[in-house]
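Listed next as structure tokens is one chain, alone, in the form predicted alone.
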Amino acid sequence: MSTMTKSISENTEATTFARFQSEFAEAVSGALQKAYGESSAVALEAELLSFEHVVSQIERPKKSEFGDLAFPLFPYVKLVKKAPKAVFDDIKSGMELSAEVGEVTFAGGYLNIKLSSHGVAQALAKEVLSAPQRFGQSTIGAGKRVLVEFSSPNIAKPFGIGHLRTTVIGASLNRIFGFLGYDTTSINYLGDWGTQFGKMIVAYQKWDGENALKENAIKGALALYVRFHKEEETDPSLSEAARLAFKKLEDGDAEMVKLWEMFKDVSWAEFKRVYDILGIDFDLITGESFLNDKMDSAIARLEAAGLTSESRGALVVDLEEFNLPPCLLRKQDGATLYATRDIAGLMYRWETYHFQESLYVVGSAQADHFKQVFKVIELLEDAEKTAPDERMTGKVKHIPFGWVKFEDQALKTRAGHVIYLDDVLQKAIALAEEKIREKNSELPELEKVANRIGVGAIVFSQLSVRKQKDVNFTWEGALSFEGETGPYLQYTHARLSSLLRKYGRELPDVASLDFGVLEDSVTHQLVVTLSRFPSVVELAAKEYEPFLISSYLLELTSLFNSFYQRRDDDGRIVKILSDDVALTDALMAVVSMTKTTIASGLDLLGVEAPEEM
């Protein structure tokens, strides 16, 4: 649903779809004021007649045959006590709308408009073809900083399939916000501190860790980690040994620090290799250890604000009145916790970046943790009487997502139930190469294209479902190249590129293109859907939901394939490239705009768009 608040006359830089929507809303608002304003027999509140209210209620019709935009009449039917058709007649009779915008009809209790194919295509071509790389981009985020924390694997543990969702969702959100003009900072907050490192150190020292890590450091580290937990079940002394090892690490023991740094180095080398395959990098790579010298000051602020109390020897912030467990800051033995580090980290990031939003792309299982942390920050700002424009409250947000399971079973590092992300990516790339060699063995840069398609298949498999849904990972599903998949979108982009190569010349100036020849329903739907791309990107940012873009691209691609195969009244396929120059130019303009939009959408998802397949 639109959130526009300016009319077309006030917002000359609005996108094509937004401009047509705005003019429609302006016409409806004007007609409502004539029909039910102060001078009418049944006058309604001014707010219900305003442009702002009307434009906020506009939606897409449930059926495409009803039109392209719909305005619900039900609230007015109830207020003026008239039948829906009578209310429609009241409004339509007072509408001032040019034929270039479209035709108004009544259907299903809505006032609907079918936008002008010619009008939309002409305006869209001017918008897209003049600056293809900027189509859909915006300046709404200009001067605003957004931090996006995502991926965040644990040092000395595998980069498994369980990390895939946070990685690709976070990377996509970072791209989306950047596309809309925000100054983004992508953060990889590594799990590089905690008692598990005491366990790893003990296991390394006890079971010939140097040899265990020699062939494959990460797999060797996992084997040590799994062995520690298995033997800990029958040898409780291992737990105490791990605790003492981590205490030495905290105290700066040279040998412990050296081993810890070795674990970090070999882990990051593996992580970096996978990130390179995915085409993902970060503006800031940090870890929990970075906050070690910042937690005392954070706790001191909370104590000075009168928010802390003791519970069984531990230091906590009591959150019972907010129906939350107490936020544990320091254990009885003086050790700090994950929440302490997140609170200190938020304080540091606010002082460093003064962000508009700080997003944590972390699984749904951590929802209560973030509620606690954010509530503590809110209470601190209340206690310190922080000025509204200096508050983090409302600007820090948890972006949760569902579990990744393997054939309905949870993945558990302790038990060694891990699917390495690198293995998944390599299998997908190999399968893509195999399929390409079957169909087009002479394809230039075949290996590079296979890499793009294989990786795209895996990335899209995670972004083609809403982030809150659990994903049941199966090899067959993840590596599928059939149906509504990343390779399907990539293939369509390659087909569009091929058409443009066959066309073989520059498109004429937009002013000379005759879009009046494109009045069939399939082309109409394609052109209007193309015009919606900028609003889809803005909504994806507003809802923190890359799925909206993947869903849109599947809809657009389906429409293009119908456009590509459409038939005339005699049942013959209408060729896009023909001897009719005016028709061909208009059709190829649509092809070019579709190619641009698919490429931009895929890029926002982190999927490359090959020119050939």
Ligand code: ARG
Contents of the next structure:
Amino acid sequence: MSTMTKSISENTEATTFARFQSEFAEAVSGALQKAYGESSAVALEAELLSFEHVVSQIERPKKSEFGDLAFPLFPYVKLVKKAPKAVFDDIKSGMELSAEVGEVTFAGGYLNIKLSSHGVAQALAKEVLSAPQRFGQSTIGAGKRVLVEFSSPNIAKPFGIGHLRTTVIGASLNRIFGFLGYDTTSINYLGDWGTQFGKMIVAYQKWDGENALKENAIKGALALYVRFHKEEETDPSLSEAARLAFKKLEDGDAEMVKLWEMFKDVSWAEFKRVYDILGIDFDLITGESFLNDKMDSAIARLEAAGLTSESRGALVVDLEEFNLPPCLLRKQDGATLYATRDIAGLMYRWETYHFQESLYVVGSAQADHFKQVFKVIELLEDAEKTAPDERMTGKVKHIPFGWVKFEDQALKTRAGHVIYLDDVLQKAIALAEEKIREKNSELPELEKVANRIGVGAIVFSQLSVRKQKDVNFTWEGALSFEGETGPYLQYTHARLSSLLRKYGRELPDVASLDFGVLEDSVTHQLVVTLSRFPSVVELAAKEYEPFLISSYLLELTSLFNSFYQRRDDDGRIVKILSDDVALTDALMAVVSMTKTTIASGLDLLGVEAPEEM
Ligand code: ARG
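Switch from the form predicted alone, shown above, to the form predicted together with the named molecule and output its structure.
Let's see the whole complex now, leading with the same chain.
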């Protein structure tokens, strides 16, 4: 008896794509056992015939003409010493596969399957249309806690374009993990401690800070900071004054603490405005200063484990053996450092959350810093003989990303050239509004839509390249309504919505939809690609790579455009809405599933999908 009917109709947990894939693997594995199960040549490698092995070897064919799934025959060719086509024939003749799953072909040393369009469409419609919001959602992360630390701008400094990518990538990862059922905690680790506050305070006191900050606190603070660095070059006493001021702050001097808190408040007000525009919220906002009272015990633990040593009066963990610079814990004057706080922070987060994973979404420039910090933790766990499941080593990860080159300008905070995130977002919104007015000046809620398009353009521009690559930001490149942009995806979503409005009725029951009428190759590609969405989301989480979703959405959209302009045998465009009710219903079901998928994908990236634009 064939087992296929069982898994397709009864296994409602798995997604459509996974079910078809396992159906295929089951048929292949069954056929392999029939053909080669008795062969002595195979006896030693019997696991090559197993379902688990077969399913793990399935790939996407190099060319879509070959089919939708491909299984490499090469290992069996070697084993049974037959030609690839002969092996293919052996397997094919033993495969029990209903036509509802697909058709098997031989190409390029692979056994390929072209899935049945209507089989996939029918199963997919069942999966998607009954609960559109849930398409792609899963519970694979249930009971697992993931901390996602991102954004983390520095107090009394501008919230500039330099923090855009961490903000956008981190927010997206947090959403992706949440969508997969993980118990996520998003953390904003504000840079609110460190020697730079000594400098800020000295500058503020020396050059009438109250006045400087009156109009625009952040810009005023930046001017003070820049002036400090400039004058410090010729007046070394300033450095000493700053060091002393920070020391006083560390010792809790009331005057210093008051100034520091003022810097924190004005900064947060500015940051919050930007987060509101981006629609980002944090579960936890905790600055470096939160760790002030936790560093002594962290250092004591490292000392007790015998990991620390003195180097020119400073306390360090030597990491030469690992080709890393020493990790500085305490300076000669007793001041602690960025790394000290991260180490104490790790200990605290581990004790508090016992996470499955803890991610630090921070630019690649800090790769060495995280290598040092994680190495120190690893050495500590080794020294303390921590039980394997009590170790955080392996669970803490730096998620690095490349630079943003903003219309090719280098970004130098110190020289005072800053591109403020707020300005960038406002400009994007204004440009989007201009474009919409040209196209559709009657649009209801035009300003609200412009907001979404402008913000969407900026967010998408950061996620449309692999995170390790640099982003070359240009205004035209980000805001164009065509090409690989956020607005283009949003525009497609709005077009789909408008098509559904024109259709003007509810889709019939999934069971009564007839997808048999949709066998053309364009629809086939679109339907199979739609079914892949859940696995794309899973892979994006596994690789910490929102780009996988953005590129998937672009591929999907381009397939949709071909679908929208399908031609009949005489070369005429086939209208989606026609008098043929059964055909129209089937096509509109595909339209509706595409709209759902684009909206979910965009949502995972942090981009809103308008119904109209
Ligand atoms: N505030 C830092 C910066 O702007 C980023 C913090 C990264 N996170 C961490 N745990 N060290 O460069």
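Quantities reported herein were computed from a predicted structural model and do not represent experimental measurements. Positions refer to the first chain, counted from 1. What we label the rigid core is the largest C-alpha set whose atoms superpose within 1.5 Å from one form to the other.
- Relative to the superposed core, Gln33 shifts its CA atom by 2 Å or more between these two forms.
- Core-superposed comparison between these two forms: the CA of Thr352 stays below a 2 Å shift.
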